[in-house]
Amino acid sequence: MNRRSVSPRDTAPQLRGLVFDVDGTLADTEEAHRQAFNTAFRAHGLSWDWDRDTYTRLLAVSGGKERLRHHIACSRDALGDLDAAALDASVNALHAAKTAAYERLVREGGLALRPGVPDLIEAAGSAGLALAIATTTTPANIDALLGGTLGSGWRSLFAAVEDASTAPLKKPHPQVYLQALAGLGLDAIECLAFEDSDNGLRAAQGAGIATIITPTAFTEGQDFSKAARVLPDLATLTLDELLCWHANAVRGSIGTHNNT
């Protein structure tokens, strides 16, 4: 599909695509990630222990490896004295151990998708809406979660999957959302994004996509004042509501309505 520009004189664009973040949005995964980091630290003989308050603060940094580097820099840990190559190797090893621990937790704990997510994915697909993923997590983490919840053929549900392997610039940079739009072949004004964090909201907005927020316990205190909607979850959300919210967002974006 060719991308097209929209002017106030055009017919109002229709909702054609939904773009989903993964961690915290499709499933409440952050506690499992926190536990997996601590398992990796113990396996490498480190005394670090990220409690919930510490991990909540670290979530301001997008990306697991970036989070590790930030912790090392701020804690003035001995790892910070390593040269660049040795530090890279240590961070990579820690992150690989964390990813393996997370995959085990997902398999053993059977993480479920958040309320309303499976129904929305099914309804949107049946209605002909294109679906995409825009996340800063790794392909292995996505596959562990969605393979266990949507089945081994989960990729067939999404027309575009953009993640840490394809978008090196982490949220709040909009790169991953811009790539998702390119993969869908849609304009931002034809889509809605789903996020759980301020970083995610800023990334989606940076790509021009109106955003619905479903916070978790780790993100509920963040600033979501610029979201199209803030919901506790998607349990009661209908496609008719989405179409209405999208229409309001479109009217605001083309200057005929300023309140989404």
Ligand code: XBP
Second form
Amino acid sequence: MNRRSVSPRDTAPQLRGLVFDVDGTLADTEEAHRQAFNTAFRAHGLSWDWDRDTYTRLLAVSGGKERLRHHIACSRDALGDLDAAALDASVNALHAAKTAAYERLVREGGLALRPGVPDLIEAAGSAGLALAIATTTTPANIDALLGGTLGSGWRSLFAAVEDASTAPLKKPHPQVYLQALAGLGLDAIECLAFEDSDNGLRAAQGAGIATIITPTAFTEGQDFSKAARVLPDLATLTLDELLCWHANAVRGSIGTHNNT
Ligand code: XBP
Ligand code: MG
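Counterpart to the form predicted on its own, namely the form predicted in complex with xylulose-1,5-bisphosphate (XBP):
Following is the full complex, with the preceding chain placed first.
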């Protein structure tokens, strides 16, 4: 029997899934989030006003509600003197107002997807890759953004959508990526992740997924040393390049594995 030696390349896992972060990756949304937070503060009679520098620092905390709690604690605001139930109620009310303001901004202002994102989603889907979303943002925000950019049928493009409602442990915890892999029914080595922040990179890495970073003005300068690639955007990225990068990343990990 002809026993052709099987090289690692023959049995190397293929690229079968792409997992996308939302805010900052699919679209440059954080300025809209920042404005929505400030609109909610005014509507609730609060003097808080998060400028870009402040918001850039606060983005180190994933999750809008967690970010509000962090701000209340760090600014020693009077809200911090409330009992747990009253503080919960205040944070939830503020965040609901912010989410409504963000939805209005997105639906009226028409945020576009970042360069290359629509083409990559289409090419990957046509090539039979499974797509997933792994975000710490609120489901309503995803629907407002992707409904306005990919159309009302956007959900059918993604085999799995994991968000703040399904993955309460926020990035850099890997929970949202682990759940996205489970939703895809794929192993980490069969996927690539797309992120914009070091929190997101650490979350995807925690789930074992090689990650491509496209920073924004809010995240440039963060530590992306463990990323598979750092690109200004996805405008010139081709599916063939992705397949080649993935094959190299897998060979590298197989090589590492064989040397251990
Ligand atoms: C980024 C976040 C979110 C948004 C605000 O999400 O951390 O909290 O800043 O949205 P992603 P919410 O993982 O997509 O980068 O107020 O709904 O949390
Ligand atoms: Mg992000």
